[in-house]
Amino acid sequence: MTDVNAYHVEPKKIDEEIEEVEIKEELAIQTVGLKKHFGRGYNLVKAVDGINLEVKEGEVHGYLGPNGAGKTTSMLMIAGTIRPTAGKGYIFGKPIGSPAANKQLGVAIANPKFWKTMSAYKYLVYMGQLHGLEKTLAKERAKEFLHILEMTQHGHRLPVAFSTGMKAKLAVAQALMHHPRLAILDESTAGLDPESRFKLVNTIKELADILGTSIFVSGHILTEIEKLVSRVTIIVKGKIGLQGITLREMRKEFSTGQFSLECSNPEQVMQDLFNMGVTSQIFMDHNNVIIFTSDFIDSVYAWLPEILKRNGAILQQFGPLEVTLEEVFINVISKRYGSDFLYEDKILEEFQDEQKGIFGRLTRRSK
């Protein structure tokens, strides 16, 4: 006979540690051992492995991870739409899930789903009444974001019909119809050309200033994130690999020691510093940048206007080379996970693709 309490999750632990953690109403988000688990015994698989997030009221706070991280499952724990195995969360200070909390909140998921009789417009417009709009301004408001999106045009249109990248613009306008103190925005910028892409990424960063909304933003594509963010956290195998660090904390602490040197006759610039003996590293990239690495810096700044006098070369940007979020991601998880990570498979959406096939030969034994 099967034990029932073999794969209990206890609680107790848990609840006591958390008992000893303050509640602070000033953060957009607070967890405490936040865990999701699926399955159990051979086929448990911890998708969020006990998280302790901090976002800050008014900051865009990027959310990232490889495919199968826990993003995904970690956002819709906080926005109350899944019940965590254990731990507990809060936005500004108010249970997740709970009608106080959830009436902060705006949230647009990856991959979404609309009715398939109701026009764009009428969409906004019902959902910014669910969220307590009056109808006539839930109406003003709606065509307000249309026309933010540049999807006016559309709005008469049933949203099924639309591109993946039109529903994910549709998905951002519903979630912040309300103005809530706190958007969550999962992957929305999947399936957009690079252009709308960069002209969304710029509208959710200035709606973010006009509204004074917190954002809690995850995405694939870095260049972009870096652009929107101010903080991030990085997810790995459902833990905390880094933890709510600003862009510049980031790049200090991430830095290679190299500096960029941007300037024209750059030829004759970088075979003048090898000389000097200067570097200890020295070459040019594809963009024709010098990039070097130097125990004598401060002779560098020193010699540099001799430098390029001597070889009628014009300074356009000279300093410490900046790490990218790209860098500084794949740093996090190669180091503390190995680099083969970076390649594996979703283990989450193995576990169901496999739960579904289980389920689909009891139905066939069924019949």
Contents of the next structure:
Amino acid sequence: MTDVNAYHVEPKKIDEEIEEVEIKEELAIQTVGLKKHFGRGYNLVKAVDGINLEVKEGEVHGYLGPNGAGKTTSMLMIAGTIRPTAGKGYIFGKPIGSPAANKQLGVAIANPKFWKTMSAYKYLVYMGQLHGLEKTLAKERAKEFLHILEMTQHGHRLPVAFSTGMKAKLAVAQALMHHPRLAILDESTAGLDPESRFKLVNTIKELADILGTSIFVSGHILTEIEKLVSRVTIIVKGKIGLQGITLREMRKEFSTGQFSLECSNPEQVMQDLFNMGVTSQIFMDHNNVIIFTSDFIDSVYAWLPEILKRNGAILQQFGPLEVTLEEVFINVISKRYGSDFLYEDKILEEFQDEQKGIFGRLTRRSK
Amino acid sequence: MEEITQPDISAIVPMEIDSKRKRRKKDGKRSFGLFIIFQKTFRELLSLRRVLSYIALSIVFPFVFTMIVSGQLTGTLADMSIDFQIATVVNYFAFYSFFWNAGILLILYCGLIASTFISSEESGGTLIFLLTKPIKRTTLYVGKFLGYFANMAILQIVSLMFGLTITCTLFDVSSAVFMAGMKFLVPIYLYALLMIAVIGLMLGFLSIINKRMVISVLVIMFQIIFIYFLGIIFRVAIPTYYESGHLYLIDIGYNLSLIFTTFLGYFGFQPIPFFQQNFGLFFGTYVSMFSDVSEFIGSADPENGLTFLLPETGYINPIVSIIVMVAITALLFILGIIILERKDIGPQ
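Please supply the corresponding structure for the form predicted together with its partner chain (the preceding block corresponds to the form predicted on its own).
Full complex below, order starting with the chain above.
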């Protein structure tokens, strides 16, 4: 992880075009040329290198990227805990890092830490009060959120003794309890088991719907993010790889042109389809689903009932094969940085081993 | 412990649905970040364990000190004139207060608290949440400082009261002496408040630039050595150069003792020889045996015997000492705020 406390580079003169940016108050997040560089000279790390983000009000916006892409750094810059090297950012038109911007914001991060002497309930009350809630209201909200997140019976326990899942829930509660207009959730479900993750993601989604909160969320479990978000932005090596695209647009743009057919007796059905000569690249995946591409899809639609009838097969599902977020993610990164990018760590490790020469080889052999 | 009851879920009303006026009415009085931070810091520092340990330590030194000096007195103090009783009690009380209650103990406690204002939150990973709240970083720092200041101010008055009570009890003096001693509690307390503020802001600055507890402890220890023991080493080792080389300018102990005696002087404090000799020896406030006293002894009144009064060295005007100390503290405070405002806080 990038050391955020390393010496940061002095802010450069902001470009004139950034100076003249039109501030859109209707946008939950707006960044223009946002940069964060750590170190200097040979040790310079461009953690975030001029990103332009736009998150609309009320939407759940996914923020994806491989490890070290700059997700956390850019999210924390928007949250105001890391100061940008250059560029500007706004939350509903208010400059990032200012109390006015933070007033509309709730933030939950991965592996949250808590005070050792404060119970979960008191922690929530304190956090609510810091957000300007009057004490009685903060207490009410603390109780509400403990109830919603099924933690009422743990309210008087110290959060430091909580499980990872409960800590994550508490962090989400403090981020949403003051009903913010925007919530930034940085890998809030990291370290949770699948069941807890599923529950927490659903709760976040429900709360966001009820409260009308815009959510800017990052995470590693792409199938989970896919359920939650309406648009995604992909960041790679500190730069935007794919900008604020909706899932529908994404599926269209990254569509492989493949169709899937799920039915009984798939072997015979696949053979008949192949014999018809209207399909290409036809194969069956490990779930016995027939996958194919076709330039004559209308003919396939027309003949499919007959083929199924002839083979005594029952149709379970048929349609274009939906591209997953994970496939888009790999596609974007591979297109931009080559297919080896995701395995860069492994390649680097091997390279370092080779550099070590005979000692490296001996080490590998002993392994 | 307050019971956490399950809320009425129908009461969960989205903020956006409420009208602005209704929302304001429902929210009632808004909380102020500064007060919330102050309150939390104050309460945390007022833990029973901390308070008891502080009070216990603040009693030990006056107790031992009074026991020793009372054993050295010829006769019983209570049998002597009331003026002598007051002068003795007040001088001993002022002496150990400067050394211990408003001295080493105070610096140790204040230093340990102040040097973790920001660093403990940062290394504990809780600062990141605080910074995402709608409060300025300056407010966070000032709130913590005020919580610490209020806490230490209360502990300090209790500590001094206990000290005076112990001294009066062990000397077995009347309540009139105790009440006269209370008058001098005011300047000592004012000096202690100044020290609490100065140490708080100086070590608070350290808490912004340093996260390691080891360094904080080393700085505090160095500070104590520098204040209480460096001056005496200078005066013993290089007595003439101390004056000619203007070493008193960097002798914090001398400057603090000057401020302390000036505060006492405003309340009509009359130092006895014991006080002057020891203050002269340790801090150079009065002409001591390590200074050139021949001129002074030659002019001493023989009728006074050994109870002659030593003159003040008067190297620096005490007002200058106060101004310089306040200026350095203010500078560190401003510098600390600037660094804190620019600091990047990431997840731990």
